Structure formats: C-alpha cells, structure tokens
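Next up: a single chain in structure tokens, the form predicted on its own.
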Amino acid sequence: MAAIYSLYIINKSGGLIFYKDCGTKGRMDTNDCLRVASLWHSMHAISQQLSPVNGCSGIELLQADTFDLHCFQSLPGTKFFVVCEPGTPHMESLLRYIYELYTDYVLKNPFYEIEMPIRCELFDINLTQAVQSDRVALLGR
C-alpha cells in the first residue's frame, strides 16, 4: 500500500507547474489536478491573511479522514504539497528534500524558464527514487 498518493508543485502565482501521481488510489485527470492546485493556493493565501499570528506562512498540514495534505512553501513562494495516507510520518523532511531536488535539477537547468511547467528528466528520476525510498523506509518500520 502506497503511503504517498500525489505530489504537487505550484508557482507563486498559483499555477500548477508539476504533478506526480504516486499511488493507485483516486487517480485524477488534468483538470482535477489544476482545480486542486488552484484551490490549495487560494486556501493557503486566505489562511495567511486570516491568521491571528503575525508572519504566518499559511497552512502546513490539513488532516482529513482519508488523507493528510502536507505543504512546504519556499522563500520565493513556490509551494510543494503532498497528499498522503493519514498519519504518514516525516512528510515535512521529504518535502524539504524535494525542494532541494527542485533547486538542484530544475532551477539550475539552463533551459528551464522560471514559473513554467517542469519538464526535467533528472528531477523526475531523483524524485521517483526519493518517493520510493521513503516508502521502503515506511514499510521497514
């Protein structure tokens, strides 16, 4: 059973620039993925504005009955979020590692245009390895 269902990367404008389906549960079509990304971007922005705490960076964890949604926002405003099984541990560290992969393989790619969809084979390969090794670590516990 896969612990991670899907991974999304949203640019600072709210556009979906990357989506990866990591599980077999609830596969979505492209339009649904775009809607989820747009909805999350809006909820994240509203939570920053409504928070009673000054300097709030938005929602980092959304827990539901059937899934958890973990979010990491980089300093430039790019959001990385993963949808996973409820109670899946250490997703924050996985998201930070995915951000490292993003900076190493996407942002350093001379052919990549900022804020555009990500099409980088090395990023895909390393991301798949990270997700699979995270699954192996979870199954080994």
Second form
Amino acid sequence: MAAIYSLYIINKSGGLIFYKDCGTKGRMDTNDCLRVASLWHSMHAISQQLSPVNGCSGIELLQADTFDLHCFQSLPGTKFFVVCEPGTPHMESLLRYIYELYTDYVLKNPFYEIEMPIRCELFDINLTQAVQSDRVALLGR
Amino acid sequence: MAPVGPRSGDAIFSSIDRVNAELFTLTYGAIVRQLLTDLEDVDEVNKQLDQMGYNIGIRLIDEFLAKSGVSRCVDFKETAEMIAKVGFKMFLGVTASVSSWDADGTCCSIILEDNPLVDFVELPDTCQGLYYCNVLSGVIRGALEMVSMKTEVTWTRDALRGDDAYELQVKLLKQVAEEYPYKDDE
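Let's see the other form, the form predicted together with its partner chain, since the form predicted on its own is already up.
So here's everything in the complex, that chain up top.
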C-alpha cells in the first residue's frame, strides 16, 4: 500500500508555513523540515533557470529510489508539495485539492495573516480526511 | 476531481456555496454606511473601500485560480476577459463585458450591466462623491497584483451617479517579472 509521508506548504519567499506528517514512516523533526522547505524552494527556482526554453514553471516531480516528491506551485507563488512512497498515484489531484482546501479554510479565515504559518483547525481536519488513502483514490477518478 | 482545463463561470457559480443575495447586498450597505459614520468624509470612505477590496483581492485570487482551473493568461486581453467572464460570474453571479481597448492593449473597460451590490441603493445628495462599489476596484487591483500585474482601476461610469451602466477602467501599469534571480536593485 503506497503511503504519503508528509506534506509541506511554503510561501512566496520560501518560508515553511505548514508541515504535516501523514504516517509513521519518514517523520522528521522541525529543523529538518525547515531545511527541506528552503532547499526545495531554491532547487525549484534553479530548475526554472535550467530550462533551455522560456516559461518553465519549475520541477513538478522528483523521483528517487526511496521517495517521490510531487510539487504544485500556484500562480501567486505558494508551493504545495507532498513526499510519498515511490509510485504513489493521484498526487497531482491531491495537491490541487489541497490548494482548494487552502483557499477555503486558510485564506478565507479572517484571522489568518497572509504569508504567515498556518494554524487553522478546520484546514487540518479537512486535510487529514483528504490524505486518507481511500480518499486519495477517490480524487483520482 | 482534477480540473481538465478552465471551467466556465456558470459551472463554478452553480457548484459553490452561496448566500442569499439580499443578505449580501444589505451587509455591504451596512458596511458602507458604517464607514461613512466613522470616517465622516466621502473621499476617506472611497479610500477605505478600495483598501478593503485590495485585502480581499489578494486572497480571492487563489480561490479563483484553484476553483476555475485557469492557468497563466497569454496577455492582458485574456486576463481582462477572464475577470469579466469567469471572475465576476463566479463571485457575483453576473457577467461583465470588456471593451474600449487602447492601441497597445494595456487599458480597457469592464462594463457591468447588472450589479448586485446596488439593488436597493439611492445615493443621497450628501454622498455625491462616493464610489459606492469602490470595493470592486480594490479587489481587481489586489488580485492582479498577486499574479504580478500592477494595475490602476478607476470608475468611469456609475449608474448611482446617473450614468447608464457601471464601468471600470483597468489600466496595466507594469508587469513585474517573477523569475529569479531578482535584480539587485529591486
């Protein structure tokens, strides 16, 4: 059974604003998470420069033997990425769905300050439901 | 679940949660009224409404992009059409039309025939300088700024002031490149 390890949201300037462990495997402490987030932000920016043709929007999928990393960047610049077991399906739709949850439960919360760390319980609850493996399969349809 | 391309404004409008239009209109009216009481100056109220709109716009853009499945527009013309046809429909339930393009395609008018914000409004003599719907111009400005377009949005026609429609002039001032590395002097 393919599993999701963790989920990150980074703001326009590369700061980690949300992190969530989704399973028992692949857990990381806070410092490592921050490091991964800022590393990924820079690598994503560099990858745009690597493109031989203009208009590249950066790495969308990084595959390694022990994990896959799927990234989705919204047009305003917030990045959502999920780290999962190699070959986990439907991650693109999951990321798009998380983006919708973010607009509904984070941005519409009047007490959420834009670009700041996300502490919204409703977002957490809905996200937990979304990453349950049977829900993810549903998104793929 | 993954949107396979831009969805139409109608489709999105019918699929998201909505509130009673009267509640919306009356709430907006109450806000404007309260601002007039608090600030006691019509120009200040215009400014405040614009700022409120801006604050809404910088958040709203994400919802617009997430739920419409719209991706990067090729030029400002497409952007204006998207605002008029998808944006207005999605959030206000009305469609607007785009016209009066200038020669280099950086300035246009968005015309609203139907405007749910003003259903019960008559502007009294004491508020003649008020742009009652100024929140809308702020929303557009804020939303476009988040996708790296600096714009200036002004009302050119306002039915509450005796014109025959609502017309917003949207002027593209500058397109900020979003690519790294940012230049040192920026």
